[in-house]
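Next up: just one chain, as structure tokens, the form predicted alone.
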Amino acid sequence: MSKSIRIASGQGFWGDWLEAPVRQVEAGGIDFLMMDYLAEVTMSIMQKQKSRNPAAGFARDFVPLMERILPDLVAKGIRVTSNAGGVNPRGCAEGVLAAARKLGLAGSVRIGLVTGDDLMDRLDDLIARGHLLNDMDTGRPVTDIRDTILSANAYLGMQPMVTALDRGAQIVVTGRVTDTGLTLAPMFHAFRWQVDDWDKVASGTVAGHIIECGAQASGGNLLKDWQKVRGLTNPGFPIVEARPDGTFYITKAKGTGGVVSVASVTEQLVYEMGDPTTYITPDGVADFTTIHLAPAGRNRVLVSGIKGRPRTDQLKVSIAYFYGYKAVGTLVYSWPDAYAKAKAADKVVRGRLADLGLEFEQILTEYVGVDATHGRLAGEPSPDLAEVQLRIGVRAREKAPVERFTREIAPLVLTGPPSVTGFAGGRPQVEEIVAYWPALIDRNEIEPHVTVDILEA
């Protein structure tokens, strides 16, 4: 059993800072690199990409990243857990293997592949056998949207990744596993914890939650004393230094910017938090009210005391479905009377849409610089505002009215209030709306599959 392990966050979402994982590996002193790419909307985007191109459907920047750092990973023995596979984990794993071949490292890199989360091909069978996959918010059965579903993925936990690591995988590529599982799996692999040691499960879950959003735990997006945060041109992404007893430290690489403090860790802990006593994952339930944080030196926080409870008998399913169309148009009005001009322009647009007889589910207007962030709490703006951005969005089930709306913004330049700018981007683009449908399913219906080295070098 290892005395301690260091798990570094290298990516908090698809599109995060590309240099972060490179610098974590270059700095050395880590055992695992955790790469989190997925969110609910990400899965639907990837599914749409795969529908157009069967070879797509995963985080494409993961493969060139692996090509860039593979030599260092091999030399330093650093192992990777990542859900970059999206809805096409095999394609992602094959891309990494191709990169290894290109570098002459195919024989030195064992790739673990985790599948089984994708339910698209099983939906009709599941429904026929009585799994209604009711919307957790409304109670509606999934049959109401069956013909418009774009993706359906169960949230897998740590266990298939632990299996892949136990079989010697250096890089583990998955589809939809929980963000926390990417950190929890290395801990269970290294420390040989029992899967029903619920306090250990909770501890690893909290560790994973703290680093799953990258630098948000180490000074990025920090509210408390944000003016004092230095060096964000080279932010140090967080590192978990875990110990066999379930306690762990949060820190970052020396010489990097940002800050690891009780405040930075606390702010990340409450991110996406519902009932703090019942943080549910596929692996177990963590009680966040039992977490104890203590400063343990510069950029170092000790986390301890975490209690957990047994896992539930269900898994969450994330379903994305096509809902309709939207478009958003913007114009900027300048002083004097910037706010009054923007309000007048909004009235003009709404009047023209009404005259055309167009029907929308919603027309939403925001005045950026006035109330777009705080709404009514912002109060009345100063009449001396230098500029206000008018932002109007529409939503409809049909495409035609949204398309017509996109033609009503630019004419305001010459047929509306004066002092307008910010229209150089042309007409707004019509976008498809992807809606989210959360559901639950009996965990016995989900069978993860783990393969290591099935892809021949």
The other form holds:
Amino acid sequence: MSKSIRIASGQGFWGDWLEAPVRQVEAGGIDFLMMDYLAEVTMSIMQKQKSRNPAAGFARDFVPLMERILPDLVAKGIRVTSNAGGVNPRGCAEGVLAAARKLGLAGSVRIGLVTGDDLMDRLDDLIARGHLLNDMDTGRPVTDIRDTILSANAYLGMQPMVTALDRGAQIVVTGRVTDTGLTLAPMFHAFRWQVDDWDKVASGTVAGHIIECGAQASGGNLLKDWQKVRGLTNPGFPIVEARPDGTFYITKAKGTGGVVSVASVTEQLVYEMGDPTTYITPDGVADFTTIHLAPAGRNRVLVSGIKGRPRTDQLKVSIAYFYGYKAVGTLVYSWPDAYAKAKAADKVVRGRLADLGLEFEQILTEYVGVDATHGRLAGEPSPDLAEVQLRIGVRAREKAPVERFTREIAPLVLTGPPSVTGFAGGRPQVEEIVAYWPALIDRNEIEPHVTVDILEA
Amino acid sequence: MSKTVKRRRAAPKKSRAGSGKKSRTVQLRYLAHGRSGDKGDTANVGLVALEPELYPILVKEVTRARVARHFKGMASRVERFELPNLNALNFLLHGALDGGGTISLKTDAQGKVYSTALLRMTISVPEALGRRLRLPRA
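How about the form predicted together with the partner chain, since we already have the form predicted alone?
Expanding to the full complex; the earlier chain stays at the top.
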């Protein structure tokens, strides 16, 4: 294929704007719709849901969404790549199949199902064979947390998705694949690029990085000249117009709000960046210092010049484990002396927690309106603040002290400093903390286990 | 802080050593925009020059050491990377997120607004440039 393809972003995280993929498909003129659902801890949430109900464990929103847009996808020949499958990609794919049948589309929809990323059942075997799965940040061995692990998944690259597309899948459903792979796969499928063409891998990776957070590349959360961004009631999610030579445009659908500019793309490029010369994915390594951006008309930016290096021998593994409990309580103190009252209230709470002999790993107090976002950099507040929100958080390995803490906020209303309100939400909730453990594993331990199935509606 | 801070810069508004030119002190918000995010307990801050001609000033003035001093007590270690192609600097603020992710109790557990915290910093810019671009004095 020698002409360009258009890959549209439809979802930047599980919980993103529900209308975005619908608007992308309605506007048309796109070949692929990529939808990223998986943040680092999403898998563990899904694992928890699956342990209660074996039919759950994927992004539930995805099935009704597909039911809503499938007729249009089929009519327009738009294909979907999505990691909505979470820890139950088969259940997700079957949900989409059922939706297709319900719509009378039996025989006209093929689903590509990618599995093999889930390591839960293989974990003990891998550890026994010497895979330490050390925490990439702290170096601790995974045996330290073995009993508390809730989910473990390898990040797969684009290749199984390319296979699914090559075999005619209209909807590709996966578990833990990289966000960027969802955009790379359509390019490698359409352009027949060689998988060791590292500059092409890097180009597609950068394209994927730009659109994987949805509207964050097209005017959402844009700091530069934010007051001038118009039409955010209907933001146009970004679209990659990819060309066979590896260069691409970032744009958005006509008639939508937001903005695509060098500034909007640059802000997204630096988001969650580490060493810019070495952006590692399962498919290759991209050098972000080679990216060239140029304005190419209204809401259109040309991206070119991207260089890459060979992929590494390892894949990243994301492990989620149970850590402990936390709770956050808030109250609002009003003028006059709002900040002083809030500080006095904090002292009372800490004193009562100490008198009860409760032990916490941490107690953190923030004063919203004074220091919650910038800490001491915000400087001394005005003595005349209209109000200050007291925000106290606690964390402990045991549930009991956190539970008790949640009872210590409301009493302040009648037993603490005056002019207090904002307690209508009731007692703070105790939250279970599921923490994230990034690790590396040899690629050849994972790839032979990856499978691609084609399911017919 | 992992490093001792080198001797302080010359006070602003005075003649800069050797150059003999005047400078003015300007808050970074008038020189750059940016975005920040997280990786575990590390926040990243991408700082992007508002105009290409301002990028060399950012490179010279917004040093690793000065950013470490700016975030003193809020991050344990700071790294800096240059992206001249994007007129941008990328800073990694290690240990800045109170454990990060789901463990952190902070409002900004994911470092989303560290970018604006960096924009509070002030640096010196040549007086002539400051006058031409009408950069407000800090």
